[in-house]
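To begin, one chain is listed below as structure tokens, in the form predicted alone.
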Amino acid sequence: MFDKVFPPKEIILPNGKIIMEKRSRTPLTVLIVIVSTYLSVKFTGFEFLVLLQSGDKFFDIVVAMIPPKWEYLPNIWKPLMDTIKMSLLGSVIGSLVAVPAAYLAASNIVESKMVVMIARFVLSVLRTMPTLVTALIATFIFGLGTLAGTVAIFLFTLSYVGKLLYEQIENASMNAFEAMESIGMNRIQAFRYAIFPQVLPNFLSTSMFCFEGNVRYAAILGYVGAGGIGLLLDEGLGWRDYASVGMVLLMLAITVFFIETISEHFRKKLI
């Protein structure tokens, strides 16, 4: 289409041979980016002047967090452990449930296109819903507390790991699977012994990577009453107690760093 609108440039070489040089797409790409940026600014009501006038208030809050209030540390341990526990539990259960979900969504394993389509649709719907909204709905159903946060993390992990896992299953070699079917195994048994061992390292790596992110996501679930360290952040910001907020963020950053370091070590061993 582009080459039809902007035909290639004809160049005559010294030996008399004629070659066609395609027009650069860079000016069109730059124009699209500029127009898209302009439309985004118009539709979102973004005002650069307001950003310049009020942007420094962000740094005022950051400065108010330093130094953190160390005497606030004893109040953090229990909510922090609650955050880790609901992240771990939601990640483990979500990863385990993702295996049968991915099995049903893999088109090279399940013959029924309807089953595959329904499984993928469910995973897409779960992936579309923000974790914060899921946690809010869970608080209406299960009440305030870590159970709602665990359910929200479970659903997010199921959708995320399930999506990546069924793509890995579809890329796995089917030779062993077909051989096991030919000796009398059913499709579930053939999947268990031929396909699952192939995708197991990536599945474990993806699950651990998801757990890393869930610890961070769980920190904001407290804003909707789903328990964890987010409750302390909400209270601290509400009371303008920025030194306590700084202590909470410091402990959260240290925790996430250690979890990421341990997880990265084991993920490198798996892949």
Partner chain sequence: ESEEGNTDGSTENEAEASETENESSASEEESNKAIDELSISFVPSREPDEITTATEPLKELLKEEMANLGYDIGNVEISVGTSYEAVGEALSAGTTDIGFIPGGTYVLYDDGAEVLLTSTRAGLTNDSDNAKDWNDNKPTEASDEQVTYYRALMIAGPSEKGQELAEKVNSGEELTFEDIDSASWAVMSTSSPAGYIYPALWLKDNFDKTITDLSNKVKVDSYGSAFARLAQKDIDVMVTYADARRDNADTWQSDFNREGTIWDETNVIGVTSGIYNDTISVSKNSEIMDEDLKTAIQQAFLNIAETEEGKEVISIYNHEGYQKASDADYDKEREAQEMVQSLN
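Positions refer to the first chain, counted from 1. For clarity, every value in this text was computed on a predicted model and none was experimentally measured. Here the rigid core means the biggest group of C-alpha atoms that line up within 1.5 Å when the two forms are laid on top of each other. Compared with the form predicted together with its partner chain:
- Superposition of the core reveals a Cα shift of less than 2 Å for Gly238 between these two forms.
- Put the two forms on the same core and the Cα of Ser40 is off by less than 2 Å between these two forms.
- Once the rigid core is overlaid between these two forms, Leu28 counts among the residues whose Cα shifts by 2 Å or more.
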Second form
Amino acid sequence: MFDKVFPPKEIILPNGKIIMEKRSRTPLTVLIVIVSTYLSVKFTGFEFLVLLQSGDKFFDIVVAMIPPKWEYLPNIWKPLMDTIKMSLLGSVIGSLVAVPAAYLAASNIVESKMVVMIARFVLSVLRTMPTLVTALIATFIFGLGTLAGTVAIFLFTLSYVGKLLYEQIENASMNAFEAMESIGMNRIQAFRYAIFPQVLPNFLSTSMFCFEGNVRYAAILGYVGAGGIGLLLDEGLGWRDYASVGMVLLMLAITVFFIETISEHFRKKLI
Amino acid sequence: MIEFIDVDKTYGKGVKALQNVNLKIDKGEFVAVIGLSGAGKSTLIRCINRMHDITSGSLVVDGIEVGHLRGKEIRKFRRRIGMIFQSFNLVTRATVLKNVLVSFVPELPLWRKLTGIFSKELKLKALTALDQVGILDKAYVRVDQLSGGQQQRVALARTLAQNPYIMLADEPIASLDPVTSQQVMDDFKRINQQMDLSVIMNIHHVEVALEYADRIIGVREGQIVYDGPSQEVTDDILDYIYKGGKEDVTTEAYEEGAYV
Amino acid sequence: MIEFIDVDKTYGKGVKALQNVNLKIDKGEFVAVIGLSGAGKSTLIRCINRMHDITSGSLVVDGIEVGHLRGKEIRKFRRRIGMIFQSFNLVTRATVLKNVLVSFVPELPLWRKLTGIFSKELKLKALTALDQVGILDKAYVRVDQLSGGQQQRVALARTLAQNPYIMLADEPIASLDPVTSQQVMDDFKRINQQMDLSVIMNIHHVEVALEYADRIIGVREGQIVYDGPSQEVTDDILDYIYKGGKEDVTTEAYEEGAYV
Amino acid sequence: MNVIEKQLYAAPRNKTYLFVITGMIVALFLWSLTAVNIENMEESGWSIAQSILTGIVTPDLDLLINFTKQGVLYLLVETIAIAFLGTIIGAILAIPLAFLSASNVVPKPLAYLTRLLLIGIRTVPSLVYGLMFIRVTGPGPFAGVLTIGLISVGMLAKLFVDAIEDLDTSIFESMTSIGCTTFEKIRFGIVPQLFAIFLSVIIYRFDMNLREASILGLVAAGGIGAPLIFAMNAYRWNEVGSILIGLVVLILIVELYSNYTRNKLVRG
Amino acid sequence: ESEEGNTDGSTENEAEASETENESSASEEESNKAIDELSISFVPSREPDEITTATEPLKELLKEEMANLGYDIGNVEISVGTSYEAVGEALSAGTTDIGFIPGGTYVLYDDGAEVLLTSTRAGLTNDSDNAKDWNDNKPTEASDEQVTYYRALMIAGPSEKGQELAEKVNSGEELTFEDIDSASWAVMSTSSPAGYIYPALWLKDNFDKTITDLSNKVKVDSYGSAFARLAQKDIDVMVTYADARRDNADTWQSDFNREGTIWDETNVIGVTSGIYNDTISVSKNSEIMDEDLKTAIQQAFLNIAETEEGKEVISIYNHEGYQKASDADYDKEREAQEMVQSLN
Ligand SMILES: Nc1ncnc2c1ncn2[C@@H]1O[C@H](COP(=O)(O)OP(=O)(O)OP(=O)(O)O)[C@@H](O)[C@H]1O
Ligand SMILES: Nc1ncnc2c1ncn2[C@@H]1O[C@H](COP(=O)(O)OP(=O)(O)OP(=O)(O)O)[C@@H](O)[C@H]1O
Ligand SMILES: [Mg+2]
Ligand SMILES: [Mg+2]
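Could you present the same protein in the form predicted together with its partner chain, rather than the form predicted alone shown above?
First the chain shown before, then all remaining chains and molecules of the complex.
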């Protein structure tokens, strides 16, 4: 298509040979990006001037959070633990379920194109749903509270880990798989012994990464009544009590930092 | 005993990988298959354990018509045929021992299959196989820490643990340096002689093939153009196998090759 | 002309990679360096264009004492010495042409360095180099879509575009299959003969070395243990280079090898 | 056999380690189970699920195929614009931060500090950023753009760092042998490598940002989120259906395209 | 011309307002002041999707009225969110000009917001402090009177626990905190007066407890969803404004599929003291805001509330009319909040 509009240029070598140079797509891409940016700016009412003039107002709330309200700490523990539990449970179950899902979605393992297509479509659709929306729907079905949050996190983890996992499975070397088949294993066994060990470290690290993300995400699930520390955040914001919000965020940051450090430790060990 | 009778193999859109192959390999033979890239060597070998299906003709291994096997039967059939690959095809992240143990998996009860926990007996069997190829001391090392030659030996041990009666090898030394190649080939020879199992090997290194194999099969464009004892292979014949040679050489070599 | 005079090279904590090396290589020679892993082959080659500094002795390339070069001079000196690596060392995410064009980078004006826009003249030069190694038609393909042999040819073209008078190659065919190896070696030979540039190559494939090189240098434990025309290399000499051989062979071979 | 048995017993003993780790994980898992109180589960859950499903399969077509400012199409375009601009802003900010936190580029302490800063940025939920930016820009999509920009920074920088840390430096060797200076090595050795990966990461993030942008409506920061949440709260499942269908189709299209482009970028 | 206000101090304001108004209308012919954009933010408290569409007419109405009052408004920008905090912050930072916010929110953000008007609406046939009276005199209907305050109700739903609590109240028994605590509650955001603050005050007055002491409480983001959950027996008790049941009577049976009417199936178990109605506040920190503009806006909304078309638009917020308000009107609200916050 592109080459029809902009026909390739001929280059003639000194020795008379001819080679066709395809036109670079970069100018067109750059143009498209610039135009899209311009349109987006128009559409969203983005004004750089406003940012320059009153950008400092962003820090009004940040400043109000400092120093955080230390007395608020005792109120934080339980919801914080709830948040961690929610994300842990959702992440663990989600990651486990992601394994068979990814198996079904890997075109190099499963021979039926139909199955692969369906599995991928389901994973994709799950991924398109914003977690907050899933959580809200979950509260309607599972009632308000942490269960709904857990379900939302579970679904997100399933779709996210599932997708990355099947991509890794497809990129895994099929050499060992072939050897396993030559030993007389069926595809599931060959997958278990040849592919799974290859993707395991990556799978664990993706799952841990997802868990970290989920802790962060679980923090706002409280907004839709899905339990956890989000309730406190919401309350703090509602009362304009930014010092408490600051405390909540601080605790959350510390938690995330710990989880990140621990999971980093294990990830390094794995690879 | 392996017998190819008028075997043809065509890939997807009419790529004729094997044409009219007739071949008989006895127990305990050491056969080297040589030929250009794309000649059909791998295809030939892979048809034997049904990694590929043949298109027409008949292929009989130990009295079993391979083409008639179905599902579970194929897997059972493959259990007794060892296969070695150019790129070793090991699970690099697992230990040597685990790689060898894998060959027992098809016979395990389900819970062991899932957990990957092996009995002591099997471990001993696997270690014995490792001992046979001389890398017992590396049993608990991760495969990716081994050199190429050592990795190929692990693959060999894995195949031995299967207790096969036929050993198929697809360019097992292609990615090894000369010294290591020699060690691995020595292993093959020893196994072939001590255990009296047939070895059928694709190989690019003609000199090595001539040195180790009893019998040479030359493949060109999917057809067997030479088949005879390795002692009888001359430079002319090699020329014929690899380049098609001149017309006169062709007939001469063909006659020689058709003695089976 | 390259001349090593009593060159020693010691890495960090006393690893003696080269010891007392004396060597003279003339313009237009095709020299193959063989020896075991860790013998010091790479070190030998890399000293020539100052990728490594020598510890003592003197190394003169085309009348220039390499050890005395500083900063900009080194870079200028390297411009005329091509180097080829085992792992090709290409920017895999860029096109073939872009990879070749890189060899002109040091001579570009600043704005071209920044924008990465090359003049037509340079493009023609680069394309000509690609033509010389026979992959002109791949000029606009991304390198990661090429086979290993093709990638090595891109590296070759990149080096040719530098218009070097010496070509250093560190195991250029180690990761290639035999057929591609042969093509790449043919390229080297052709370039060596047509352009009259010296080729110094580390290589593990002895047969290939004997076939293509005019002269063989055997390295063992940092010392040159053989140096002579490839026609004269016998199995005994190889044995001596690779294994140290028996005492009697040693002296014999050494005498033979010491004729330079 | 003796040697072999000896080797059998020489198996490295990491069993205790494995047991402890497994035990810890199981314990953590059980502990996290206590967060779930099934009593909250509603008997009516099933019927609700049914009405949600029927609503989604019988979407409000008027709302879906409606070209006014309240129509799904307009809102989707607004969502795309927010995500697009936000991604660009995020990417621009993330590049310097990524280099500052790559331990193979800058000194360790600086890298560590930048990492802490990034964790801080990542921890604040988007809805809080939304509030902060409303003070700067007022309610509306502009605030949404800035929010998306800021939350993208954290994730983008993290993925950029990974790319920077596993740069293929073997190219350096050959560029040294050509006689290139450090600057030239960076320009022609690193930039082409990183460019493709960064671009692919950015496209991936755009994909994610579309999802994020669809919830900003909660704080009046534009996009399709507000009508979606309103419709859900009002139990108008067919309106929810039409919005969700629009959103899902849009994101699927973008995802397909982004997968295709990323594959091209990364694998060539 | 404007309706009679009963609120103390309002006469004064009014006098001032009409003065400025006369001035501005006098200068109207000569030149109207031009304002590019006037932005209004609000949080819908009812079926919100209607609101985005139904507020379109407000733009034109406001432009017209403002033109008469001496201001040419280029564009009226209306933004809708789901959180009061967003509107509050925008008012406080001056990034939105006008906000429709509840008294509670106004008090929180009065550093940057200034109240202009309090909405009025029809009073109800029930205005008792006693929950039982509300249950005896069902259904609650609108009265002819316009009032500036409303009450919040604790409403028990059709769930078992809800019924149990209702019976207790109707039989004249006093509820204990144990009764209250054993039920599951739905509350709104903490700055919502009817949905949080006044119920908290009620708990404080009656049991010396607060909402944070309730063991089973969930936060909902609209009364609509609270009713839905009540209907599903997902929750036992919800807190809401007094005529919320009238607003949800139809949906109760249609959308939520309940057999009985909302009046039969729900009962009041608690009534709070009066809550001042929603405000129309302007930002003190907005660049375009000055005293003249404030009075013009005040007058414009008062005028809009007089027209038929205008009444229809503002009815979406349950507003029926407006009275001028002063900051002091919300002192009580401040006390309430201080108390609730100190309980936290
Ligand atoms: N899966 C396949 N689908 C289609 N064609 C194939 C397939 N595998 C091999 N071929 C083709 O069949 C022919 C024989 O291939 P085969 O792999 O047997 O050659 P080979 O002798 O093993 O070559 P090499 O020495 O390169 O391994 C070749 O032309 C090849 O392109
Ligand atoms: N950068 C280095 N630092 C320390 N020691 C080194 C370094 N590079 C090489 N050596 C050592 O110097 C010796 C010679 O290495 P060199 O790489 O020259 O061997 P080689 O002949 O090229 O081997 P190979 O065939 O494996 O490439 C070896 O003992 C090696 O371990
Ligand atoms: Mg092959
Ligand atoms: Mg080397």
